[in-house]
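One chain follows as C-alpha cells, the form predicted on its own.
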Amino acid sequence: MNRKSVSFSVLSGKGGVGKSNLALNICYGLHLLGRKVLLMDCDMGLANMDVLLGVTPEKDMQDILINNRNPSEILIPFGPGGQSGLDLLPANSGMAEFVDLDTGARSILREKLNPLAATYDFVCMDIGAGISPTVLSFAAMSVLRLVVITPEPTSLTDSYALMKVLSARYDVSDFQIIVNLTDSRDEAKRTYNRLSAVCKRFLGFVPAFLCEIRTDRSLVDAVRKQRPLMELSPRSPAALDCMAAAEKLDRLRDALPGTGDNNPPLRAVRVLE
C-alpha cells in the first residue's frame, strides 16, 4: 500500500501531566477524521495504555524482542465498536530490564516495527516521562514531537531540560507544545510564552504551540470507566480540544514528505558526539 505514514511521539519532562490520556484521545480524534492510526505504548517499564482502555493483552511489545513475535500479532483494535484501523500495540509494566533498552535492542525494535507502521497514516508513540536513553531515542525516531506541559513551574523546567538534551544529543529542535490542565486559553498562552522565551534565549529555537487542553472533570470519569474521553463525552471541553489537536496534526501531515524506503515512519537515530 502506497501510504504516507507520519510518526509522532507524545512526551513530557515529568510524569503526572496527562500525557497518556492525551495520546489516546488525540489518536481517537485522528481516527474520527478517517485516518488509520497505530498507538504504540512505548513506556517500556510503566506501560498503562491497556489500563486506560480496560483491556488485558495476551502479548505485548516486549514479545517482539523476547519471543520474536510479529508486531501484527500483538495489535488490539479499539476503534468505535472495537473496529480496526485504530489499533493499540501494548507494552508490559513492571519489567525493570526493559526500562532502558540498549542501542541494539532499540534498533531491532525499530526495524521490526517499521513495516507495520508504514501501513498506517499516523503512528503515535506514547513515551515515558524524563530523559532516559530509551525516552530520548524513541523521541528522536519520530517525525513530530508533542511535548505535554502544564502551568506548574516544575513541568516547565523539566520540559525545558528534555528539549535541551534532545537538541544537544540528537540535533532535534522541532517541538509542538501542548499545554494541558489549563483553565483558559490565556493561561495556556502565558505558560507557552514562558517556555518558548527560555528556549529562544538559551537553546536558539522556539517550539511551536499546538493547542491547549482545558481542565475537565469528564476526563476523570473516562479514566475510571476505562474508555476514551472522545468516545464517552465527545462534546466535553477536553474532548473538543483533543479534536482540535487532531485536526492540526492532520494538517501538519499534509505538509510533510511522503514515506518510502529511505524515509520510514520510524527514523534511524543519530547521536551527536
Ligand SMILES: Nc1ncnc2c1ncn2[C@@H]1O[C@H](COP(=O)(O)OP(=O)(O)OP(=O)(O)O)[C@@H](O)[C@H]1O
Second form
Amino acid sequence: MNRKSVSFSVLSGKGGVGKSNLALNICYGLHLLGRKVLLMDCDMGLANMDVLLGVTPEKDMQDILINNRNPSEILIPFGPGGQSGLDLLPANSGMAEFVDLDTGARSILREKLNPLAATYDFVCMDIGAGISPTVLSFAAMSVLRLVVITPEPTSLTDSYALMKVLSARYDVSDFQIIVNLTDSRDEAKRTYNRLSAVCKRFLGFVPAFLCEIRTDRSLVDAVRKQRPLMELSPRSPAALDCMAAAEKLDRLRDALPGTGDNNPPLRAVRVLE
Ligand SMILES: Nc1ncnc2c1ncn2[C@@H]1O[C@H](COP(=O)(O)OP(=O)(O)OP(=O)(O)O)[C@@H](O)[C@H]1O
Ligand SMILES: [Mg+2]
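In place of the form predicted on its own, the structure of the form predicted together with the named molecule is requested.
Everything in the complex follows now, all chains and molecules, and the chain you saw is the first one.
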C-alpha cells in the first residue's frame, strides 16, 4: 500500500558532528508520534547504526546489490520492546568497494528500495560526511535534506561547501539546518545566522532553520550503552530537542504532496553538466 512517504537525508560537510545519533533519535521521535519509519544506514563505507543499536545484522544493504536480496528480508525492528514500524536497514562497514557506488549501482539500489520505502511515512537516510559522489547522490535522492552543523568554524565552512556543490551540480537548494552541540539558544541562532548569511550572499538561497540540539552527556552515555537516547533518557535536553525536530518534520510532511509512481520517496538523481 502506498502512503505519503517522505524521505529525508541527514548530511554534514565535516564528520563526527552527530548525524547518526540525530538520525536515530529523530526517527525514534517520529515513531513515538505514531509514524511508520524506516532508517537506512547509507554510510556505506563506515556504517555504524547497528553499533548504535547494539544489533548484529545477518544481512545488509550490500546484500541487495551483491546477492539480489529483497530489502524487506534485511529489516531489523527497533521500536520500544523490539516493535516493528521503526525499522533499520543496516549496512556493512569496511567494504571499500561500497564507499563509492557507481551511478548504475545507485540507481539499482534506488529502484529496489522504492517499493519498500513507499510503505513508510518517513524514510531517513543517514549519510557519510563529505562531498563524495555517493554522498551527493543520496542527498539528491531525498525529498528533504537535514544538514547538521556545530558552532565550530570548520563545520560551517564544510557544510557551506556541501550545499554549494549540491546546488551547483544537482540543482538542489532546499536545506534544513540542525545546529548540534550547542550551549544556548543564542549560540545556535548565531551559528545558523552566520551560515545563512554566506549562503544568501554567495549561493543565492537561504537554508531553513530546523532546530538546535543541546550538548548532552546523556547522549554520550546512550552511545556507550548502545541504546537510543530517546529510550534511555527521554526527558534529557538532547532527547527533548530531537522530539521537537521530529514534530517539526511531521508538520513539514503535512505540506508535501502524496507519494505515487511519478513521485516516489527516493527520487531519480539529475546531475547538471
Ligand atoms: N548533542 C550531543 N551531545 C553530546 N555529545 C554529542 C552530541 N551529538 C554528538 N555527540 C558526540 O559526537 C559523537 C559522534 O556522533 P555521530 O557518530 O552521531 O556523528 P556522525 O556525524 O554520524 O559521524 P560520522 O561523520 O563519522 O558518520 C557521539 O558519539 C557523541 O559522543
Ligand atoms: Mg555517522
